[in-house]
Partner chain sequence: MFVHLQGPWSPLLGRLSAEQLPFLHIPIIEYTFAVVVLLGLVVVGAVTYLGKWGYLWRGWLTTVDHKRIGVMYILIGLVMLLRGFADAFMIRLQQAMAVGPHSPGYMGAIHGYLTPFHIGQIFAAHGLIMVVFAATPLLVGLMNIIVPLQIGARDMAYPYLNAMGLWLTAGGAALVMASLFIGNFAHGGWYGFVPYFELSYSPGVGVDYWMWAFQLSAIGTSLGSINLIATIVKMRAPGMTWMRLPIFTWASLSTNLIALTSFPVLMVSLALLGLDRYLGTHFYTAGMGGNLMLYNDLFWIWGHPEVYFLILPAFGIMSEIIPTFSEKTLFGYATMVIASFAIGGVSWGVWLHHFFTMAAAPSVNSFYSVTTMLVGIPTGVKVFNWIFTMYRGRVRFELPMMWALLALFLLLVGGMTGMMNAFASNDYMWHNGIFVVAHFHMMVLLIAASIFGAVEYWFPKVFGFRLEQKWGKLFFWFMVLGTGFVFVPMFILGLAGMTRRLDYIPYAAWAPYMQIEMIGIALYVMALAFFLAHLYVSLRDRSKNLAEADAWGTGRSLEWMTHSPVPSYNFAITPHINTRDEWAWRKENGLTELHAGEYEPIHMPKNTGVPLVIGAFFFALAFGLTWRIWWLSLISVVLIVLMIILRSFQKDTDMTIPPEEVERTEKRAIDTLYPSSRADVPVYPGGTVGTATAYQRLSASEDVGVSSTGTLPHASVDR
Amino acid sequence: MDPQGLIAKTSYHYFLLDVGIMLLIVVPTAALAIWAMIRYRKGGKGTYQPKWAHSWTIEAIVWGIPLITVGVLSYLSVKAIYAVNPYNPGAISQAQKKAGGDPLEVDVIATDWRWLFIYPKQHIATTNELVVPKGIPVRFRLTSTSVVNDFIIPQLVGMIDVMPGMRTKQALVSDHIGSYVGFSADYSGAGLSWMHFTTKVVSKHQFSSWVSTIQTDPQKLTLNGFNRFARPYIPVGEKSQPKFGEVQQGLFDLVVNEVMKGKTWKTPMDMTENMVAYLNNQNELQKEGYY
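Coordinates for the sequence above, one chain, the form predicted on its own:
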C-alpha cells in the first residue's frame, strides 16, 4: 500500500476509486437496513400500511442506482485495463512521451531459483539485482527455463506470469530513488523461498556509472555458460551473485528456443532429502567455475 511506481500508483488509484464507489452503496444500505429493523420492530415507531403495494420512487432507487454504479465501474475498469495493460500500458506510453528518448529494455529469465536480468543494449547481465534509472520507462521481456513463475515488485509493478518457452511483457517507471523487493509469487519448487531480488532505482548518472562498472566484469555469459547458470541453484546466505560484463547477443531468444525444443535443467531427486549436501556440492561447483 505504498506505491512508488507509475503502474503501481495507477493500479492503487483505481483500486481506491472502486472501493469508494462500493462504500457509497454498502454504507447507506447497511444503515437503512438497521434503521428499518429498529423502526419496524415490534414496539417500534413505524406505521403499518396494509394497503400499500407499489412506489415508483423506490423502483427508481432500487434499479437506477445499481445500473449507474455498474456503468461507472465498467467505465473505470476499461480505463484501468488500458492504463496498466502489461503489453501496452497507456500510463507508460504517456510517461515515455514526457521523458523522450528510448525506454530501457531488460530481458528477464527465471531459472530454478534465481532471476537473471539481461540488458541487451548495454550487453550486461546481473543476477537477483535489477537496477533502473529514475524517471525512465523500463520495458521487460520475460521467460522461464522450467516452470511458471510470477514476477512482481509490489511497490513498482503488479504481477505477470513468466512461463517456459514463452515470452511475456511488463513495464514500469519510478520517480522515486530507492530499493524495492521483488520476488516470485508462484510456487516453483524447493528453492522458491529464496527466489527474490532487489530492485534499485537510481539517478541517470548513477545508472550510467553502474553500467560502466558492470561492463568491466571479466565474466562473460554465452548460451553454454547459461546452461551451467540455469542448473538448480539455491542462493542461501549469498551476499553477491554473478554479474556478467558481456552477454551473447540474442541470448534471451536463444533460451526461449532451447526450452521450446525441450531443453530442461532437472532438479536432483535427492535435493530436499539432504539440502546441506546439495549446498556443499553447489559451493564446490561454483569454485570450479559454475555460476
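Every value quoted in this text rests on a predicted model; they were computed, and no experiment measured them. Positions refer to the first chain, counted from 1. What we label the rigid core is the largest C-alpha set whose atoms superpose within 1.5 Å from one form to the other. Compared with the form predicted in complex with its partner chain:
- In this comparison between these two forms, the rigid parts meet at a hinge, and the single option from A185, F207, F15, Q219 located at it is F15.
- 17 degrees is the angle through which the smaller rigid part turns against the larger between these two forms, based on C-alpha superpositions.
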Given for the second form:
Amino acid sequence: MDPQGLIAKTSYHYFLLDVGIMLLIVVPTAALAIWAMIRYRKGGKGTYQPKWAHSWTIEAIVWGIPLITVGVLSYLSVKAIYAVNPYNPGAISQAQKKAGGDPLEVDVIATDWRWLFIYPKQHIATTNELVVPKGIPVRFRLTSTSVVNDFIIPQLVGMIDVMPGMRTKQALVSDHIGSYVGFSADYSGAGLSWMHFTTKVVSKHQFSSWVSTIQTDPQKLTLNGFNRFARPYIPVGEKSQPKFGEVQQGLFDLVVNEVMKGKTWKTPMDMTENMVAYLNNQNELQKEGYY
Amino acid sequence: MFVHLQGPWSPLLGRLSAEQLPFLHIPIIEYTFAVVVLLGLVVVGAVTYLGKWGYLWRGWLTTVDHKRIGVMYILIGLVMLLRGFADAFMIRLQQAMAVGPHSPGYMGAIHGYLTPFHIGQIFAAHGLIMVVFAATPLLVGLMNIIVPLQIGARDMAYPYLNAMGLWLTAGGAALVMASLFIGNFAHGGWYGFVPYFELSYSPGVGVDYWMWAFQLSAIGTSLGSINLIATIVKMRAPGMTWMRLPIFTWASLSTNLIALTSFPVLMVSLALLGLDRYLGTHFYTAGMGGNLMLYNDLFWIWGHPEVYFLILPAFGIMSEIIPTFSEKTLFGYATMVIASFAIGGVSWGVWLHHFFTMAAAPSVNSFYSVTTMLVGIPTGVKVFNWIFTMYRGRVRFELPMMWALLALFLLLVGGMTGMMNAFASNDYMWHNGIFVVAHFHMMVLLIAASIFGAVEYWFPKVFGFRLEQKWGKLFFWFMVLGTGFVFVPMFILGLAGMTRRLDYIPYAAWAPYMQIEMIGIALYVMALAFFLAHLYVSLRDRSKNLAEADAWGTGRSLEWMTHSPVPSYNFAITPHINTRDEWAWRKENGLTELHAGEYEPIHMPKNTGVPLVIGAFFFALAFGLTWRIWWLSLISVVLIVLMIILRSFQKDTDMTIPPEEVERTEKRAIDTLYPSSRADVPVYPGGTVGTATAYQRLSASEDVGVSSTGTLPHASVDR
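Now show me the form predicted in complex with its partner chain; what you just gave was the form predicted on its own.
Up next: the whole complex, starting with the chain shown before.
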C-alpha cells in the first residue's frame, strides 16, 4: 500500500475510489441494522406490527441502492482494468509516449525455485535480482519451467501468472530510485517461501554501468547450462546468486518450446516424502555437483 | 504400469511400505496417532461395555430415516470441523514462529517447527476438510433433517439413496483421516494446482488421497442433491404450493440445483487429473499438448457455484431464524426467493475471477468483474430484507438469533471485501494474497455462524430438548472475539502485500500481527472448550429443558407443528397446508391440537445395511487406487456392482406402521411433555378434541367454527 510505480499508483487510485464508495453504503447499512436491533428489541420502544411484511417503496430502495452502487463500481472497474491490464496497460502506453525511445525488455523464467531474469538486448542474465532504470517503461515476457508461479512486486506492479510452456506479459514504470521486493505468489512447492527477488531501481547511468559490469562476468548461459540450472533447488539463505555475462540468443523461446514438447524437471520423491531430510538431500546433491 | 513411478511398488501392497507410515518417524504425528488410537479404544470399549452395538447398528448405521442420516452428516461435519481447526491452529503457529530470517527452526525445519512439505499438507487438508468435509456435510445434514419436515413429507423421496450419499461422504472423510497416518496428503492448496499436482511434481500418494477423497464426497453430494430436489418437487404436503414453501426449503432447492449441475463437472475435472496420473495422459501437463488452464476452468466452474452451494442454505437459515426471533413475518418473501435464484443463476457466470491474473484479455476480465459484482445486488437485497424483518418486530436475543445476527454482520464485512476483490485492478495487487484469504474466511465464518445458529435453533426439534444458554453465550462471544483478533490483522497484512501459503515469512516487521493472530487462535481454543461444556451441560440438564412442539414459542413454519423430538414418520397424519407460514397462521386461529381423531397406517421404508457396506467398499476402492493396490481395487469394484445388483432384486424394502402403534407413539410424545392426563388439557374455543386438529384441511376457519378474532396462546397444548 505504498505505491512507487505508475501501475501500482493507478491501482491504488482506483482502490481508494472503490473502498470509498463501498463504505458509503456498508457503514449506513450496519448502522441501520444496529438501530433496528436496539429500537425493536423485545420490551423496547418500537411499535410492533407482526403482519407488516411488504412495502413497494422499501422494495424499490433495497433493489435500487445495490443496483446503482454495482453500476457505478462496474464502470470504474472496467476503466481500471483497461488502465492496468498487463498486456497493454493504458497507463504504460502514455508513459511510453512521454519517455520516448524503446522500452527495456526483460525475459523472466521461473524455475523451481528461483527467478532468472534475461536481458535479451544486453545478452546478460541474473538470478533473483532485477535491475531496472528509473522512468523507463519495462516490458516483461514471462514463462516457467515446471509449475505455475505468480510474479509480483507489490510496490511497483500487480500479479501476473507465470506458466510453463506459455508466455505471459507484464509492464511497469518506476518513479523512484530504490530497492523493492518481488515475490512468487502462487503455490509452487517447498521453495515458495524463499522464492523472492530484489528489484533495484537505478538511474539510467547506473543501469548502463551495471550492464557492462555483468557483461564481463565469465559465466555463460546456454540451453544445456540452463537445463542444469533449472533443477529443483531451494535458495535458502543464499547470498550470491549466479550471474551470466553471456546468454544464448533466444534462450527464452527455446525454453518455452522445450517445455511445450514435454520437457520436465521432476521433483525427487525424497524431497516430498521424507519431509525432515529435504534440505540435507539438497546439500548432498550440491556437494556432488548436481546443480 | 503406464506411468513411471518414483519409489518402490509391489503387487501385494502397491506403494505401501513401512517407510510410508509417518507416525514412525515424525514426533508430531506420533503423538497424534497415540491420542487417536486411545480415543478410538475408549469409544469402542464404551459401546461394548454399555452393550450398545445392536442399538448402534439397528438405530443408526442401517437407518434410512432422514433425520438420523442428517444427524450423522452433522456429526461427521463436527468431527471434521475439529480436525480442520487443528490444522488451522498448526498453520497459525508456524506462521507466528517463522517470521524473519533469524527466527529459529525446530524438528528439522529451517524456521518454525514445520517443514515446507508438511505445512503444505496441512493447509491443503485444512481447506479441503473445511469446505468439503465440514461445511458441506453440516449443511447437507441440516437440509436432510429440515426440508422434509418443512414440506410435510414422511421422509426423503429416495431414503435408500440418502443413506448411500451419507456413507460415500463418510468414506471420503475416512480417507482424508487415513492420510494422516498412512502416507501423506497433497502438498498444495485444497483446490489442486496443475501441473503441480501432476506426477512429475507431486510424485507421492498425497495427491491421490486428495483426489479420491474429493471424488467420493462429490459423488455423495450429487446423489444427495438429486434426492433433495426430488423431495421438494414431488413430496410436498397437499396445499403446499410453491409460494407457500418455507424460505429455507426454497434456499435448499436453489442450492441443490447448483450442486446437481456443478458437481459432475468437478468429477470430470478430477477424473482427467486421475487419467494423467494413472495412465500418463496429458490433459493438464504443460507440454505434449496438455492445457493447464483447462483444469482451472473446469475446477472453478464447479468451485464458484460450490461457494453459493454453501452460502444459500446459510442465507435460508438466517431467513428462518430472524423472523422467529423478531416475532414477525419475513419481510419481502417473494424478493427473498427471487434473490436466492438470482444468486444461484449468477453463480455459473463468475468463475473466471478465480484467475483474473491468468492473462485473460481486459475485455474478458471486465466481463467477469461485472458479473461478480452483480452477485452483490441480490445479496444486498437480502441484507436489507433481514433488517426490515426486525423493523417493527419484537427482537429477542436468544442464541440462534445471536448467531444469525453475527452472520449478518460478517456478511457485511465479507460482502464489502468481496466487492473489493471483484474489482479486478485490486485483485491484481493481492490475488494470491492474504487479503483474499481473510475475505473468504469471513464468508465461511458467516456460513459457520449460521450453522451454529441452525444447530441451536433446530436442536430441540430433533432431540426434544433445548441447549442451555450460559455456556452457549460464552462460546458465542469467544468466537466473536477470536474472529476479530485473527482476521483484522490478516486484512491489514493482506493490504500490506503478504502472500498466501507461506511456510516462512521473510519480513520480521510483520511478526506482531502474527502474534495478535495467535491471541485470536487462543480465544478460539477457549471457545471450543466452552462449546464442549455447552454440549455437556445441555445433555446433563436435558430434563429441565424439554421442548414443546413449538420449541421457541414463535416458530412459523411447518416443522414446529409436529412433536419434538420428531417421531420416525414425522407427521401422524399428513397435514393440509392453507397458507404461507402455516404454523403461525394455525396458532392465530387456534388450530394447534395435535391429537388426530383417527390414525391411518403409515407406509415407511425399511432399514438396510447395504449403503454402509457399499460405502465401505468405496473406501477400499479409493484406498486401493491411492496406493495402486490393484487387486484390492478390483475386488472392491466387483463387490460394489454385485451389491447393487443384489439389492435391486430385494423386494422387501418397506413396511407399514399400524394405526395403533402411531396412536401409542403420539400419546407417548404428548405424555412425556405433559405428564398430567389429557383431560386437563383445555380445548380451544370452538374446537373439540378430535374434531378440529392441526392435521385437517381448513380452507376457511369458519368451517370448524373457530373465531378468527382474539389471540390464542401459542403453545400447542396449554399447561
